[in-house]
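The chain below stands alone and is given in structure tokens; this is the form predicted alone.
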Amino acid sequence: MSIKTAPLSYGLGVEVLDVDLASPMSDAVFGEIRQAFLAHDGLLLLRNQAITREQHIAFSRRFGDLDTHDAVPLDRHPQYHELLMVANEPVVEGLSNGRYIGQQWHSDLAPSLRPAMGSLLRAVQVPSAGGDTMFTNMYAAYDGLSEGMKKLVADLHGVHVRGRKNVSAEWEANNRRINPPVAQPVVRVHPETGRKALYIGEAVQTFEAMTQEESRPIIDFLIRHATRPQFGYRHRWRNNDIVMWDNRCTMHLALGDYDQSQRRHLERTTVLGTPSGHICELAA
């Protein structure tokens, strides 16, 4: 069979029609769903996926070597480190309120070094109305800079900083020390299109052999660049909804627009992607 796709938006995405992750799947079609990933600026949407998480994870593993979420023990789950509890409150006894995950624009694992390749998020329950992901669009976001821009960014490298809005002292002095600064180059080259992208995020609080005070204007510029509505999609979460995104050329952001009262509870697989990075001192 071949796949039929429907468009998300201008900036970026499809929507996978008519596949169920709960059947089995052949190479043939699992390699079309590869290869619309790539050719729409990597973002997929598969609607009215009723899986196990067995399933959720052995689809995923299709994609490459999966993360155990080493760096966040207390967010993934206890049984299946694979997967990454994203909930509003604790989903299993003894993790986190995952209620603040990804409240700022990043690549997944951009503070390591093995940066993710790419994130598949399911949707287990969500509230009513709000809670949606936002995307965007890199290598757009890298082919509307100027000239000028782009050879001033071309050799740069953002120190990108592991962390999390309203978390503990406790929680804090934790993170830092397993996950110390990392420096990644500002332009990455995608290995499979060969296409360059920005990599850059909130996370980033500095440029290398930078102080803070001259790369904070860069940052912020570029950080609202990439965040133009042009290059971006909007997701509204249903029930068992998934969303895969390619973590080398998007970045995403997750809004906490909805009534805490209701519940919000996502599961996310980590694609390992391939190494870069090193690590780093934060200059002050």
Ligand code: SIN
Given for the second form:
Amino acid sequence: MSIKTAPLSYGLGVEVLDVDLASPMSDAVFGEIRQAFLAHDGLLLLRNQAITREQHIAFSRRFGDLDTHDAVPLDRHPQYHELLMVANEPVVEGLSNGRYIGQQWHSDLAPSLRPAMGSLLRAVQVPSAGGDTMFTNMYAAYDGLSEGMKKLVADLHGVHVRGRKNVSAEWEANNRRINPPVAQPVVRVHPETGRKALYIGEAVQTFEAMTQEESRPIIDFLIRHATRPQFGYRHRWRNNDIVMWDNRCTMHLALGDYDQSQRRHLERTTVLGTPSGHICELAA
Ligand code: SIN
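The form predicted in complex with the ligand, contrasted with the form predicted alone above:
Whole complex next, starting from this chain.
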């Protein structure tokens, strides 16, 4: 192994210490980065990456096809549709304010038929304190369930409904029109590691073939369980950090814990995963 790495936390994650995404990277080094990402349960940190939008997109593309963020057209960059603008002020005239993106525990693109494999979030400008992101290890969450609970959730499908706090009426109307509820298995097998991971989030409103009243206590338990501090990592951003996470075995949450008069501007690419789930009705 030629890259230098250091663990990020007990729960998950690795920092790769000596790569520069502004310089050409061989397939061998890229392969090592990919291996480190999988081996550390799907969380990777690269610091000091002062790269262009084109370089961010090009590096992300080495992991697979990129989403063009058609589900959230008001939040993507108007020229670079592969970039989701996660910023507390409109970065481009006419764009919505992405301040509230990700402020609930979730896995990217779960309410879609091709949920994300990975996401690469690059910090352009971060506040002087806070604006942190939390991550949690969904392999550990699954492994930590009792055998009885593993049996109970084995065949369940969670109904994921895309939504966001404090959005404009235009955003919400658009969202309802283009993003129907999608049922996803609550336990998914990671296609590269073969390990089972819990697949749940705060966008899950009910389980398929169950009422919301029946589902709610189980959903609440699973989220509380999956977000136990020992499974997690809290990232304190610095400008030019890139964090990549594996949406097939992690969940994340933007804390929103910062002074809103300061600028927080990050940009995200989203690597598409394998097809999963089906469109469904939301039961009462
Ligand atoms: C996201 O969910 O992609 C955004 C996370 C963040 O802003 O910290």
